[in-house]
Amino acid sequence: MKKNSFKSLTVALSVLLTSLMVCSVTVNAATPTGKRLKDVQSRVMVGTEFSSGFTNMDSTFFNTATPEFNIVTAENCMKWSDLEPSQNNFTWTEGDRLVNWAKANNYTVHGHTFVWYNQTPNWVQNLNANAMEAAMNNHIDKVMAHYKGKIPIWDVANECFEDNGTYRNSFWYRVMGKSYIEKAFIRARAADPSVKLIYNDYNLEYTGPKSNAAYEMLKDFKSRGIPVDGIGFQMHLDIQYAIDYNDFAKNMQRFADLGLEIYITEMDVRVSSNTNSAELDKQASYYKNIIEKCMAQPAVKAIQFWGFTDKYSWVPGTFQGRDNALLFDKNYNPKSAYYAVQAALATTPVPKVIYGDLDGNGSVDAIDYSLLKQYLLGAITKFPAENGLTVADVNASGSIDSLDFVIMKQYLTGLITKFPAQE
């Protein structure tokens, strides 16, 4: 055999072996059993993140992701540095690809993000206060106009607080003061009144200095009519750190009580790079317990993961020695975390019935008494609480009438300690 013929044969064999290896990975990627995550229930959207250049991913990437979710967030291509790298010069190509893909596959797009201390070009950071506000307004106007009717949810402001609850000392804060946040929300609402406007941050899941600061800011916004529709809990977790799941539920409830929708925006749960079955089981329990609490909270509108396969994750490049944070392994096989999420999404919590709690704040007080009076006078036809028409019938007569009003007054004045409906 001639040398060049032998070389050609060697190359051919190498190509064949490589092809077989690729095929074997594809074949070995197991299809999850049971319903796809988006199909387990219909109340909450379930989503993932796609990185820039996602259209170049292999077919297994799309075969795994596409049927699984129904909402997607762009990792980078809708951030300021990607969309407007130089002043008033916009680059839409990658963002448009994601929007077009989403439309073709019946996905909702969650826009991310307008105002952030990171991935914002130097030309913005070097402006004075008036010029910076003008640039912010122009950016929000142009982006929301371009994607009007295509992106129904936007993270308007991202990561504006330090963990100690102080405002992040970002260039935004140093130049414009804390008002840059509310100004961004006001501008976004004016640009497209139909869009849900979200404040997004990490380490908000616990009641503590940071979540307290975010709560107080949003409470203030609501009291002054600053347009904000939701709170985004990023939920970047690690099994090294314990979670008080009841505290998480309590924390969600107080934001819900402000009238805010809740979005889990970037969830992942880190384990070690060289993980084992015990760690993966613990990871699955984190996913399960968090999502069960989310499913018990009516204000939760979407649960999104920051990717879906460990093959493409920000974690190992950011947290030394940590990896494997997502629902599918690096060969696209579903992990125990996947099935934990699947089971948690299927949970249907029994609604807590608190008779007399017409505003849904968890207690019976003078506000509930006033609401019942308004209802009986015909001033309102329903109550703020989701199950208000049930809990207003405090004597369990099957209707809401003046007797319920009398009994409510007896309860509030201490003449009785429980309602007839509770007996």
Ligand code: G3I
Given for the second form:
Amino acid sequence: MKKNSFKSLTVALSVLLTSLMVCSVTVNAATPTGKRLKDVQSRVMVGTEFSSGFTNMDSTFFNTATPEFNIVTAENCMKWSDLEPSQNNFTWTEGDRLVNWAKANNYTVHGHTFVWYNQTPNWVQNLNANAMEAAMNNHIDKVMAHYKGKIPIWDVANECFEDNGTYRNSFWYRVMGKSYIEKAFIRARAADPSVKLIYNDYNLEYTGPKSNAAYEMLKDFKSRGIPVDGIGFQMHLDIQYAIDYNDFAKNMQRFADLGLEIYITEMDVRVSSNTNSAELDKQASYYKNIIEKCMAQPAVKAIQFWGFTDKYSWVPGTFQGRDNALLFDKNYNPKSAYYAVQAALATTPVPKVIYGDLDGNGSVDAIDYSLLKQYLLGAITKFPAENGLTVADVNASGSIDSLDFVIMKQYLTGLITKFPAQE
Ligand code: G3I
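Complement to the form predicted alone: the form predicted together with the named molecule:
Entire complex below, previous chain first.
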């Protein structure tokens, strides 16, 4: 009898202890003050990645992340190794979970990624050039068809350059030559013309050999009509390395001048594993300065972090002694970095777009019409006011399309006095 009571007491105590341990995570997680990051402003999307198996995460994970962001990337489950582990056998389960979760929570999904040297199965790597190209085409076709209407942005090519600016010596490059990159973009555009196609890489943030090489490639793509819509700056930073923020702004501008959209795709800022408040303040300043520059650049469409809580991050597994790179700590409490991002999103001026003001003089006037005529007749391919802004996108559909010209005609002939995007 006594033995049984002792046993019950032990069980009760261990249940109490377990619930206290579970509670401690919940109790520790402080709801951040102020507006959630996605609500601070409406010009750029703000996002995170979710790892595979995210549906099994604890409730604090979702309570913290869900209200904070409005765009999500799959950390791993939409990579080739996960989607097509053996030839033409696709496994959609995890990707579909992410897409369904995103739909239920009003998130945009950023697809990641088609051609990459990493996380691509051996069966692809061992093909000859023709077979590899056919496999690439099939992969892009099937994945884009499966996610049609559900994933509006895809990283088509990922990390194709070495840091010294030469083409990465990957199996893609060795077998197909550098043309694998443009072939992937052409195929992706044909598979689904409505999707934004991105070139994504790390260490592109500053001018220098790698960023110059990506710039030259994309400039060449634009001049030859190879379809590409945006550049992804991964932005994996470490407070050990100084940043020239003006150079970052200058670098973004030259990509914007090519007519490219800019996505910050995987931002995190590493500090020590055993960090301290001085390091965390320095980390916050990196986040603040980068995001202020992004907010001042109209071509920036999204700022996405590679995770949101230090509890789940690729950093400690890759960089010995480095960790704590994200906005929330391991107990989901917002860090100084969180408040720095919130402030940077809130206080930086949002550039004003006057749709239809093609020369950028502040109004839609006669010279805009003469420019439009030149554009329609093919005499110019770009409007003077377009520094990454789609100012001729007068119906605000995200692209300059035939509808814009129909509306423009109505405007010119006096049928309407305002464009829908100006309502
Ligand atoms: O799925 C296997 C599992 O079956 C196996 O038991 C386990 C043993 O190590 O490995 C698991 O695979 C791991 C995979 O993540 C899924 O968890 C790989 O080892 C691991 O290398 C892989 O790491 C990912 C890394 O890309 C690969 O390069 C990280 O989670 C992911 O955060 C990271 O993300 C990349 C972006 O895609 C591109 N830009 C850089 C960024 C950070 O490296």
